[in-house]
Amino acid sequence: MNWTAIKAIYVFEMARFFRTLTQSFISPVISTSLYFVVFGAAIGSRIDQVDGISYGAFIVPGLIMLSIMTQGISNASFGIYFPKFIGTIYELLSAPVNFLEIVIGYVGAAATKSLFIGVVILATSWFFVDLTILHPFAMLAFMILTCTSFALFGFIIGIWAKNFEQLQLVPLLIVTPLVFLGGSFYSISMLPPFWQTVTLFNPVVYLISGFRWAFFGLADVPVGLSLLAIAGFSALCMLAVWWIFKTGWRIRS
């Protein structure tokens, strides 16, 4: 394993984002506190509490969900993106590194600014409301490894995409409105039987039931399920990484 490259990789990705610190960082702060105002105030004042949880700490794990996938997508399709479009990923392709040290370059890079992100958006949501967390190393390690599946999902996206505006289709169109669907601001328990049974087809439903239950011990999934679902997610984006690396897909050409 070059871990000289891997470092370089990483390193370099890391520096782009403290460069954009405003956007990366004050952005997502300034995002949740107004997902609080609106929902927090505006809907809370409607629903008192979800399972004998207040509301304004139950929407926290979906606005921690659906800002990690976002930036997650974000970072890592445009770490690669950016290379083929001013044509240095030739010179990525032409060094001693494999596909396996590009990848934990940049998705490790990717991981890990969207795991910031989370925790800042964590400390923020103690601003709004009063919020313990059951099982924090469960928590900790649910944003860990949905951070690390959708850097991966990121960098696929960044590799299919052939200009600006794909980078933003699938974040904007599919992962958003099924963050939205997949019970980040309700339990799907809410939803009359027939839509509970349809809810379950998103699979944002059982990475958001999982981190929930990390904070109040609550899941309209069992655990395991959402275990499983981040395993296949991130095995299945893994696979589809290794073929690109192997038949060339929008890279060499």
Contents of the next structure:
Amino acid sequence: MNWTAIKAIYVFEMARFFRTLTQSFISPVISTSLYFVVFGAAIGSRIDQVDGISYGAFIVPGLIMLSIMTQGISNASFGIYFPKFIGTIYELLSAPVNFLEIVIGYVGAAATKSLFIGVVILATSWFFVDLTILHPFAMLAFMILTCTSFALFGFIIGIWAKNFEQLQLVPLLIVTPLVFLGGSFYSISMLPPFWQTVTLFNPVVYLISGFRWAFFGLADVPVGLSLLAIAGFSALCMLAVWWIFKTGWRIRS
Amino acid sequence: MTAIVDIQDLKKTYEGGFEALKGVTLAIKEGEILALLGPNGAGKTTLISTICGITTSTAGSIHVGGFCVDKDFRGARSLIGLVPQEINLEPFETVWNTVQFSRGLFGKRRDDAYLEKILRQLSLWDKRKSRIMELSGGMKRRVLIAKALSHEPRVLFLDEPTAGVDVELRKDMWDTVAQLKADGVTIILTTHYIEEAEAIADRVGVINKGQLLLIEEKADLMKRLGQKQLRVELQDPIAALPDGLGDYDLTLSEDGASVVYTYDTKADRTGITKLLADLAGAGLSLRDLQTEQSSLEDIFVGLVKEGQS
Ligand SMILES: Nc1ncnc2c1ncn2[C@@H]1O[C@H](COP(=O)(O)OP(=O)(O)OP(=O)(O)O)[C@@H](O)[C@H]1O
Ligand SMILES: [Mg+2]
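With the form predicted on its own in hand, show me what the form predicted in complex with the partner chain looks like.
And the full complex, kicking off with our chain again.
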């Protein structure tokens, strides 16, 4: 392992993040606050509690998930798309690094950024609702795993994308709907039976359910299944990345 | 002779089916400066990209420092520095961070003193804290060079390093190249400028349409170029050269109407005065005189034309 190279990539990528730190910091704070105002105040006044938890608190895990998934994807996809776009990728391709080192550097940085945002949102939530986290370590583990696997997914999108539109397409058309329909803002048990079954085909459900369990000890699906889902998703992404670098798909002509 | 870069029958066909390299075999000697000349689209960049790992080869083999560029890519690539033809730089980063990144990416430990030396050498030290987007085109090109040098390569590829660079800077770059050569770095550069090849290269290769048409020591090439031909037209054709002119490098034309004398313009004496006297002495009367000189440009154009027909 060329750790020096991994560190170089990681540091360089994080520098981009630090250049826009205020921006990176302020936008999740504002959007979280907005969610609390809209969902918490408007809907929360009608739905008092979900499974014995105040609605405001109930949506916190979903809110965090929504952000770290979309941020993980957009950070990582942009992180690798940008060098492709401006041509600096030549240096990566000509460097004595293997695919794993490139992935660890880029995905690691993207995951760190979304983790940071997740933590910011969590902290912001404390201003709005009372939160006690039942399994803090599991919470952190779920958060890190989600950040990493979605960054990995974003990395693939970044390599696949041929223009900025495509870069936005997958997050917009696939991920956001899946997250919204994945029980971020409601419990699956609130749906009619038919839709409950349909929902179980949405992979995001498992992630949010597991994450929520770490907070409140409540889950729509067994926690083991959630872990399996996230591990499976990461493995699938890893396989795709391995194949991309083996064949040079969309990076080496 | 040790070849630091050894290319055997390298072929490259791009996805669309275009054959950009049609079997190039080339051994680059350690410590030399090799200039690759060729018109647009000749395959110079493709050749360099394939060696450096940016494009994959279709057939053939490449070894750098004894490492196969596919199987031992780490060994091979850690020896190579590449200055690409296009100016590809992250616009928002500072010069210093960009160069630091390159060094780290190649797995070299941080060495600020070394990077400072390079930046000073390339007159970029004052600009180290500037963002790339704030630099002029020539400065950006030097940043690319600094990046390539940051990880102390043994083999440096310069893909048209002086394109769009003013005369003074071009001279600076030649000095830099000479300095690198003195440090033992092997340098391969592509250029459209024959003077550039003449000025700094040890060997010159001409490539066109994916084929290496010529590769020769510059000194030999220059010797060939330094030669001039004097054509002496005779009043009356002769059947054979008269005896007593055997010391001269003479050829008689087929129709016997002219004698061609090949001589070295760089020699102290060209021997023309004596030749003309001797010709007259042999009883030949002269009608007219012409001289011809072939330049590297002529050879280059000739080779390229041949390749096209
Ligand atoms: N990615 C690519 N896909 C398809 N064809 C390509 C690609 N890159 C280069 N070519 C073709 O390969 C040929 C050689 O290109 P190359 O860039 O190697 O030329 P070059 O000698 O560097 O020219 P120049 O002096 O203009 O830089 C050209 O005909 C070019 O169109
Ligand atoms: Mg080129």
